[in-house]
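Take a look at this single chain, the form predicted alone, given in structure tokens.
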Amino acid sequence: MGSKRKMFIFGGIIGIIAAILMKLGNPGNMGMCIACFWRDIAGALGLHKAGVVQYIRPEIIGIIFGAFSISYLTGDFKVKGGSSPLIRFILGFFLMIGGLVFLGCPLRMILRLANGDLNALVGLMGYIAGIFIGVQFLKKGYSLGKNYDQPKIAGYLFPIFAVVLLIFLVVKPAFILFSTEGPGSMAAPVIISLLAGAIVGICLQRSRICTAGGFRDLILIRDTHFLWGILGIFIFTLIGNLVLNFEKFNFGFTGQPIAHNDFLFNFLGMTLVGLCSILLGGCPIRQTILASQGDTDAGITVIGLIVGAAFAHNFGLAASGNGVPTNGKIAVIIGIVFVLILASSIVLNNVKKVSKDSKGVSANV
């Protein structure tokens, strides 16, 4: 079987996933939303006092259980990090400060798009802006350095979060925090949801499926392979709801399912969001998947997710159904500018070090 044809299989399988969860109980255009589910996760943990988007999300543990056990069985779990740790906290918090503008993160906005938001569509041209200003800058050498090998015991702190996460969730002790009404109180049943996000998180882990990798590719080098996974996700996606939730399919811009039209912000969001997806060398989902088998400066990342989840519901930067608030509106722009600075300082630094090292072997020979 041809890489391309495998590659649109398991994202069509990821796609189905997505409509029959959003068929199940999961929150309108939401089967399978990494930011938002990351951010449910913050607040139910108390991280944020949004109290209608509060939930332990068991497809982000069965993720993690999935990427975490098929890379342990194929020899893919390698313990690596160090990479500029501090760097990339950064730029996964930025990240989430964008996709919790836009509303969603990548593969939300595809499973958005796919059931007729076109506010998705704005969100997806703002996404490859982001990426194609992110390509400029590793054209121009930038870099976050080389990982090494960790100690064996920091690989397994990931799963072993989600196995903490999987028995609050079971337990429901009186600190963690359960929405009531809202998209935290939407879900899908806990077993099916679990279940569905181990078969995803197995499928990208082999697929290696990255949105920000596709287009990076597509612009960099022409090449088209992890497209396939994303053209997969769109397009079953879009059968699943059309046969599953047809009631719901919405065509258009306006009442659509936590989602706004405010098109600029829409547009900048997702220009953050796929600037630092870039910079990161993966978008929310493939740092999971990254996290789960054994990359700590991908776990980092996560945690910057989660932390600027908790930040953007704490201070008022996340949009809502009514749109983008100021606060929001202004932490978009002040995170493009600042995460343009970083690349540009990141480019500039290595530029010296690798005239610096050329001048020394010249002085050597």
The other form holds:
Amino acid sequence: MGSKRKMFIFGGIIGIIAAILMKLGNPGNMGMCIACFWRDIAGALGLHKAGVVQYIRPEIIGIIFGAFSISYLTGDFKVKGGSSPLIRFILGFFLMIGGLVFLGCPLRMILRLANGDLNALVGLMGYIAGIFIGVQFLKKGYSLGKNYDQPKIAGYLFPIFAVVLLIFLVVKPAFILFSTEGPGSMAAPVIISLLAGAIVGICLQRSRICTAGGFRDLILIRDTHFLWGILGIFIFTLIGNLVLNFEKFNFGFTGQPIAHNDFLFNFLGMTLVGLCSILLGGCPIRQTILASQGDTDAGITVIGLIVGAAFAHNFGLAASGNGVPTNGKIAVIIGIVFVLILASSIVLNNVKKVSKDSKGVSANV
Amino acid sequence: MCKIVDARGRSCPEPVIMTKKALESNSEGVNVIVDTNVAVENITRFAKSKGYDVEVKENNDDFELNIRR
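Right, and the form predicted in complex with its partner chain of this protein, after the form predicted alone?
After this comes the whole thing, all chains and molecules, with the earlier chain placed first.
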């Protein structure tokens, strides 16, 4: 029970912080959203031209600083990489497409659910379906291969990127874009967002909470350890919202902030997110934390998320409160089919390799 | 001779899956080598839930988990 209680408390801290950030100005049910925040950063850097979602979210900078510092102090910071980086980039790319069709990462899905948005329940079912499919590939021998030690400097690149983002946020050079209307213009004060991000980064790094890992471990090894963290986020956001944001609590499918009620694509968008998360070994939150603690493969995945967000808006794939554009629906279906083919081909490749290796061993004997 | 599983460099949850598969064919116990704290925690939690004892030894940057009944 000790470890489960710890997970629940770590999750609870994240949940309360999300409710507070929403109270202090972040967009509706978006106290914290890794997909949306990386998308806003992509917009601020001018990688997409959707004027309403451009902002350098201090929470992301805080999360990176928090996770980097605590991993450095505790010995978790290890500079590794070289495990199928291009495949990870592609999976990150499609993960973001799925997330921006649903309108949120798995963390925001929990936050939406904790504020009564039942569309998130449909998303959750899709997410679990995607995780279930991903687990079948894991059982069949799916693997992206080993990683290897990398030059020390490679591990500092991601934290340095966060420093550069912080400079852009403070100096506000003309080439950095900041929304003047829409979700990108809605934000809690910078200092509070930074500190909140740092606390969340520390909690996530220490607890290793992963929204995909929670459901995956339940299916794969009947372990509920990480699910307690997810439950902590849900319950404490719910309590936080009822106390701090009661006037915004809205139970139902309609009138939800930055959400649509296209059931099929809420489901399929999150199916794509769940599937990609399992194939990557972690959801967008976990990838961001790993990237901060020296995992350069996770760093590539985050770049995939950023590029995915840019394409999602440049190609008109991202959904809005008005619904999912046709291009977005096509992209999600292409994404699911493509990722299924990719994973199948990796499994086939690994199975062939294993049987070849074992033949080699028996021949030697 | 005890079966040794080398799960170094594997991303989550592969070390746990490799341990699980090894224990299915060697139910008395296995030794697992990993290189991250997360893998140590996850494998320890899994093995204990299956009724095994786990002893962890640290060698340079690696960890060896001695998993026994």
